[in-house]
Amino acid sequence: MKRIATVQDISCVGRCSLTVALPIISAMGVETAVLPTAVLSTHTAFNDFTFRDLTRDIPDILAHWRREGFLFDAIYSGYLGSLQQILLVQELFDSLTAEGAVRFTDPAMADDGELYKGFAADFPKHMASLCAHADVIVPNLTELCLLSGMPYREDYGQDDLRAMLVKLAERGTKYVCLTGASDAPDNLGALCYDREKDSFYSCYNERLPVRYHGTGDIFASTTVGGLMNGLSVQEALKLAVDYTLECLRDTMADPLKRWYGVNFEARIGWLTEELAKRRPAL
């Protein structure tokens, strides 16, 4: 069985970060170790949430893991709250990975043209350094602009977006995948640049007239789980696009839906069945 270590926060209520990553990746048949960066009472879209930074605990956890000889087939980082946490993830990349391990970073720091609450203006520069050490990164449009040093705009054409993906890949990342990408008004998905093949591919599905918190975490977690099941990057992205859409459809149809998260739990059965169909034969 493959083993992942995922490094991100715990938002106790809100369906995001570790409370999304752990069940999705585990359901895909992958052992999932967690390294919490912080504990929040809710995610940051709520008012007056509590926040406890766990940075001081992480070095002791990593030291214990090294003593035990743990090695991971993938390191998946999400929301990181400080420069020190970025450096600790780089340490994980370097010292606790098995041969051929995947270093996967979701540079979760911004959306809608703005950094998340609490991040300093120079945080994207430090996140860019981590991304350069990753094999796969999955920024949204705001994060792509920040990482590439471009002003945020929602009307970039396909040529401009591809140029930004290439620019990031030139720093060392093998696969730079823009989430929330689109080439037509009625579709939504991902656009990816493969540095080793110097090629692009896209994975799109239906665009729904809704928006919920946590879809990026569903997408990233499913992509990592797909990679650990032998899917190519393109196949894993396609599965993630399709599963995210299934979760959104279920949420839209739920009369008890909640504004702060997506019904990913209700469609985990769909995910495991679909993974079995798409997973390469052993």
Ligand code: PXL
The other form holds:
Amino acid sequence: MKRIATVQDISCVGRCSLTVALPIISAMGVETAVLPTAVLSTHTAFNDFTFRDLTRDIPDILAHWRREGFLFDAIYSGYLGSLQQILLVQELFDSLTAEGAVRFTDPAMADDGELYKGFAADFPKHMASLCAHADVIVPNLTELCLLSGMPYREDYGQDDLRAMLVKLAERGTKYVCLTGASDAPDNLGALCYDREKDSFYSCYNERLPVRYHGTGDIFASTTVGGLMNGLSVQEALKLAVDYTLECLRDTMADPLKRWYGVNFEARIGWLTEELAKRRPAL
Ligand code: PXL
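Could you please show the structure of the form predicted together with this ligand, as a counterpart to the form predicted on its own just displayed?
All chains and molecules follow, beginning with the one already shown.
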């Protein structure tokens, strides 16, 4: 069985980061070790949340893991709270990865043209240096603009977006995948640049007239789970696009839906069945 380590916060309520990554990746048949970076009472879109920074615990955890000789088939980093945590993920990339491991970074720091609450203005610069060492990154449009030093605009054309993806790949990332991409009013999905093949591919499905919090973490976690099951980056992105849409459909139909996250739990059965159909035979 493949084993990954995911590094992100625990938002106790809010369906994001570890409370999404752990169930999804585990359901996909992958051992999921967790390295919590902070404990928050909720994610940061709520008011008055508590925040306990765990940065000081991480060096001892990593030292113990090294003594035990643990190596991971992927390191998946999500929401990180400080420059120091970025450097610790870099350490995981360098010293706790098995042969052929995937270094996966979701530069979760911004949306809708704004950094999330609590991030300093120079945080994207540091996140950009972590991304340069990752094999796969999955920024949304705001994060892509911040990482590539471009102003945020919602109306970038395909050529401009592709130039930004190439610019990031030139710094070292093998696969730069824009999430929430679209090439027609009725579709939504991902646009990816593959540096080694010097080619682009896109995976789209239906665009629904809704937006919910937390879909980025569902998308990234499913992509990691897909890669660990032997899917190519393109296939893993397609599975992530399709599963995210399933979750959105379920949420839209739920009279008890909550504003802060989507019903990914209700469609985990769909995900595992679909994975079994799409996974390469062993
Ligand atoms: O979904 C990304 C995310 C993760 N963790 C925390 C967040 C957010 C987005 O707002 O606030 C704490």
